[in-house]
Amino acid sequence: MSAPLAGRRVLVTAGPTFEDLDPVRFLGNRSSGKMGFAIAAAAQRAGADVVLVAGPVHLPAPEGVQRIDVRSAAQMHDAVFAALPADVYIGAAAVADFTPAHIASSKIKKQPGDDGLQLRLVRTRDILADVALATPRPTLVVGFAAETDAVDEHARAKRIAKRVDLIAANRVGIDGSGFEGDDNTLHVHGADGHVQLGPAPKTEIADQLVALIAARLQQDPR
């Protein structure tokens, strides 16, 4: 059985993050974690030592994969850096870009005469960009981009801005397409161009992405 990632340590993030507003409510997104979990499983089958940092999802841990459960973007950032160093980082999680500036200690109640609620949000720490600048840096840093439009254009810009090696982008819709289903299409961008993976089941796309990553590691075997 081929094990192109034997001896490699692969760190994967998956799922959403939940940013608490109060003890009852949170800000979240539609990410199911299926793509990231499939990637972790594929990397393990390819012989890697895999650590999976998972947001709040209801999926079983892939066999042979070390799973670390987190809830918020801040917790995911801490867990990722605690799990480094790694040969490959694959940021498949849909991490919140913003979090409430203040978490209420009790449930936020409607008040007589209220016509709305204003929330102050602050930026979360950028896990992908921080990993790309880490010392030692993973040999390959792979990010994901969920886009509603101009998928390739946004992916190319994100790869350059974050200083990462590959960006795997997909189109998502308000109906949950691209997040909650079992199929996907990835547009994988690197400095040397891009390839399309799928449309296909996420398990197949994960195997294709891991094969692409293994091939790149052979070109740069640090």
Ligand code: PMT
Second form
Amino acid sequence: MSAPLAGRRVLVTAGPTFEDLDPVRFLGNRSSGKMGFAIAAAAQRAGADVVLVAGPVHLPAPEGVQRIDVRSAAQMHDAVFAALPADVYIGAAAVADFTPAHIASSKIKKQPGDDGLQLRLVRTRDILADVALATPRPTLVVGFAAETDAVDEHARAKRIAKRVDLIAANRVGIDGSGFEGDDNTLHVHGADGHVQLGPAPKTEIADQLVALIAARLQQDPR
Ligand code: PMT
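Let's compare: the form predicted on its own is above, so bring in the form predicted in complex with this ligand.
So here's everything in the complex, that chain up top.
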């Protein structure tokens, strides 16, 4: 069996983040972790030493992969930076862009006469953009883009704004595309154009993405 990533350290994030509001409520999203876990398994099969930073999901760790469980975007940021340096970073997690400004220490109660609840949210730190500026920087920084429309346009803009090498963009929607399902389609954008992977099972797309990453590393072995 070929091992194109032998000797490489690959750091993958997967799953959602949960941003706590109080001891019983949180803001989350629909990521199941399937895409990121499939990538971690594919990289391991390709011979890499793989660290998987996972948000709260109910999936078993792929065999031979070092798994670090986190809950919030801030914890994921800390865990990723503790696991660096790496040769490749792949950010497949659906990280919250906003988190509550304060976590209530006891359950938020509705009061008689309340007609709503105002929440103040603040920006989280962008893990992907920070990894792209890390020293030493991974040779390849691969982000994802989850878009409901104008997938390729947003993907190109995100790749440039976040200064990453590749962006794997997918359409997400209430119809089940992208999130949760077993199949996906990725549009992988680099400086030199883009390729489509799938539609296919996430496990197959993960193998194709890892093959593409291995080929890029061979061109630029640093
Ligand atoms: O887990 P599944 O159910 O299998 O679903 C897979 C998926 C749809 C979650 C996955 O394929 C995917 O698209 N992951 C990225 C989701 C996302 O957060 O996209 P985004 O366009 O909002 O973010 C762009 C990139 O920035 C992502 O690499 C994200 O990890 C990263 N990011 C975002 C915010 C933040 N604070 N830190 C980050 O690193």
